[in-house]
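For reference, the chain that follows is the form predicted alone, supplied as structure tokens.
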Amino acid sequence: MSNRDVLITGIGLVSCLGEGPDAHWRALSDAAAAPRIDSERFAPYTIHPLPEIDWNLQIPKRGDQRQMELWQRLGTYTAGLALDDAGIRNDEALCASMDMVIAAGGGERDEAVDAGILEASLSRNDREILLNEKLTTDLRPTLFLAQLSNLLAGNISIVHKVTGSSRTFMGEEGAGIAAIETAAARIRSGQSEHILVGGAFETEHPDMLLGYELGAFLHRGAWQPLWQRQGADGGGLVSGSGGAFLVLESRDHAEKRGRKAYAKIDAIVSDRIKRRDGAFEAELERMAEKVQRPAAETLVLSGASGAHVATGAEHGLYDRDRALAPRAFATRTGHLKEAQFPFAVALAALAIHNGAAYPPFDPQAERPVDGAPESVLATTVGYHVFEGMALLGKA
């Protein structure tokens, strides 16, 4: 035990399952629950949609709400949940000295403008001139401001008065992995005492789905549990809308303010494995060893996406190492892109805090785990690139 231990003292979660850590623990502990999906709006693709949210609860000013795109509103709202959960939101001194590390995407596009440019290009060959015309007449300057990736951090600063240092990472699942890894390293080194870290993703927008489909990653047809999509039509990934934010503190800082923690982050490893020449599976095994997990049976909160190559390699790891008992939570929430790894870490912390393993989310592919977990492994193997693993233990 060290004063520089990295403790999780606040959790904010939003997904199709609801909002807050308690709602997610209850929903994911219900083995008989039906999936919450929408297979009609974006057919032939299925999504896991957002629940009804009263934005006023965390973003009281309507003007603040209006100037944010939905993904930023979602992130700001979820960050507020984490601050509330940690008992920090209404403490001006703690918020003012709090650092932030954010995982963000590139924002949403203006579909009407995109469609207009494509339609006009069918009858014109001077496309460079056409694009300049559209840039000056159709696109609103405020649209660009609303889409800046670092404005999620900016909006959190404005709404929740978190005004310490700020970093924003971009790069899908890799952004979420790098954010958690960086935040934990800052606390261990003494550069920060308390940090707000996380991300959000809103999939209910055609261009968000297009990003997946351009790489042929999206599952088509009837919904199936994640591990059962191998060989099914399409690429295997079903996306969802949601956010995950954590408050991380040094042990010394948390104890001085009398705050109990959900769990401790013992180790984090990350990599960008070459997914060819048979190296993928071997390197995943090396990562699982490097994180120095216990030899006993270990519950795994897997951020598997369902994408065939990545998820097939991860499933192979669990087939070979029977001490690892996975729970692929995207079966219940959908794939959350930048928020995927923070979500995995949050769910792992809840299992330790509640002294119980989640029941199998897919009984055909996952086995029960008995007893209170001493350690839990959180993983995310990116649907296209980047991998991360975090080992959590009791605080």
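Quick caveat, the model's predicted, so the values are computed rather than measured. Numbering follows the first chain given and starts at 1. Take the two forms, superpose them, and find the largest set of C-alpha atoms that agree within 1.5 Å; that set is the rigid core. What changes on going to the form predicted together with the partner chain:
- Taking the rigid core as fixed, one finds a CA shift for Leu118 of 2 Å or more between the two forms.
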Contents of the next structure:
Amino acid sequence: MSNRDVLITGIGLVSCLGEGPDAHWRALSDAAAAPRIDSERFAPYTIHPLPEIDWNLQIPKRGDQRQMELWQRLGTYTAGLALDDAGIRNDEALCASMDMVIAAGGGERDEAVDAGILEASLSRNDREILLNEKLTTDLRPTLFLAQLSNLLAGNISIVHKVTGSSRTFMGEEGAGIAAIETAAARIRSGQSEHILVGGAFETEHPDMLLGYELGAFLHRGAWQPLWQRQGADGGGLVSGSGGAFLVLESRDHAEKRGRKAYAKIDAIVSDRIKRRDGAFEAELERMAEKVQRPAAETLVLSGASGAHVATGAEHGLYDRDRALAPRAFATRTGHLKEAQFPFAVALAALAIHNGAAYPPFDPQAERPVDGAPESVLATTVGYHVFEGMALLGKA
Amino acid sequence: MARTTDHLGRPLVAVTGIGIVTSLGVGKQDNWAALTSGRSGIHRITRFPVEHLNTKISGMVDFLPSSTKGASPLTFELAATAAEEAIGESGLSIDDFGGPLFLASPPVELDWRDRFDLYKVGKGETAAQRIAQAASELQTLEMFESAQFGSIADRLADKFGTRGLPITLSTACASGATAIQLGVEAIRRGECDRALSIGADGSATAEALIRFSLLSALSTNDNPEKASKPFSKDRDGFVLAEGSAALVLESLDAAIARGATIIGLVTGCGERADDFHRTRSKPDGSPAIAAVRAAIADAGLGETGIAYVNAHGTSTPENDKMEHLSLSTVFGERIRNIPVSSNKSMIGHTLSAAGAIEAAFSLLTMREGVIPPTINYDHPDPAIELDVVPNVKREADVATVLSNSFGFGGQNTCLVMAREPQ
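Given the form predicted alone above, produce the structure of the same protein in the form predicted together with the partner chain.
Now the complete complex, all chains and molecules, led by this one.
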């Protein structure tokens, strides 16, 4: 035990399963629950949609809400949940000294403006001039800010007054991995005492699905649990809307303000495996060793996306190492991209905190685990690139 | 034996390689010669038609093979070109760098040309369906990767053999400084002996220009060389520009041990977020003031310790006023005697790259003993009493520099650099 231990003292979660750690623990403990999906709106793709959210609860000013599109609102809202949960929200001094690392992609474009330009392009052969003409007159000036990656952090500063520092990492799942790894390293080394870290992904916009489909990553046809999508139509990934934010704190800082922690982050490893070299599975195995998980049976909150190559390699790891008992939560929430690793870490912390493993999310592919877990592994293997693992233990 | 730790006992961080690309040219030599002779790289836009646009000038980089290929390919080429020069100068391996990569680069989106092409061939009722249908039948990953936020860093990591998961970051117009800060912090934590920090931005598309224009952030001056006029009374906005810079950062210990030439040191980093507004600073300037103070304190210096300020100096009415307020608050009356100049008067605002490019120029300022001027300073703003090194370079013995970067979303990041250990 050390003063510089990295503790998780606040969790904010939103997904199709609801909001907050308790709602997620309950929903994920219900082994018989039907998937919360929408296969109509973006057919032929299935998504896991957002639940009903009363934005006013975390973003009280309507003016602030209007400045954001759904992605930034979702992130700002989820960040507020984490701050609330840690007892930091509205504590001016703690927010003003709090650091922040956000994992972000981009915000939503104006679908109607884009569609209008595309339609007009069929009857004109001066595309570039058409763009100038339409964008100049049709774009809302403030929409740009709702699209900027770092403006999720900017809105968190404005709404929640977190102003110690503000950094935004980009790069799909890798952004979430690097955000937590960097935040933990800062705390461990004394560069920071308390950090807000996390991200959000809002999939209910055609461009967010297009980002995947440009690489043919999306699953099509009837929904299936994540481990059972190999060989099905499409690329295997079912996207979801959601967010995950954590408050990480040094043991010293948490104890001084009398806060209990959900769990401790013992180790994080990240990598950029050269997947085309054929060493994918062996490299994942090496990562699982490097994170120093115990030899005993270990619950794994797997952030597998369903993407065939990546998920196949991760499945291979669990096939060979029978001590690892995976729970691929994207079966229940959909893939949350930048928020995937923060979500995995949050769910791992809840298992430690509640002293129980989740039931299998897919009973055909996952086995039950008995007893209270001492250590839980959280993984995210990016659908295209970048990998991360974190080992969590009791605080 | 030189001291290799700082006032807090942390490893000192040396810069052993620098690479630069701006509208003024490729490489330190050309850039420095142009910058110190007061030449502007701002020119008329030729990359796309300017009909209907309010702004017809920019500091785009138009002379690279990727200059007409879209934001992602150009940003990659800008980053790779600067990194090659920097690693080459450092003497480290060009394809097995062996330290982490921190890349400041613009958010990516699918290029309009690709959208048009997909829409044309796609099938479906709505525009979104047509595009998605065509996308799912693409035979290569080229278009996919151009719209992935992690791709540029992934390719750079391949090319230069950097270690581990590369970090791509955005803190808007402070991004380049943040990339350096992350490298410095990693070395201070003892995670690595060296890091490659790059800021690159090749995203000056028509849509980018229109977006900034709609926020009234851009100069509408039609005279390219005269448009960027930081701290002048008649300044009317920034000039959108492209460029890149790469810095090889090393622990001073490691650099000395391998006999590397030390260009300078990054001795302090400071930041503070602003919670006031998405594009405007808090009226009292307190976040920028706090960032400047934090950087100076992090370097173990007092307010008398800074010899020159490389300003953010965007040439917008708001920034230059607020930057003056911050500097005069921190340095008091003494600010009149500290030279403060803006590279943006010549290269424009290179957005995600600006903090890195300006840190690179700050290091060259110390090494060469020459302060680049603020050009177009013909009508001083009487409310901004600064020694802006007007119009003509100045020879000076500069031992320490403060470089400011302020961005949309309340981002304030400041770096302190020194010629040698204090």
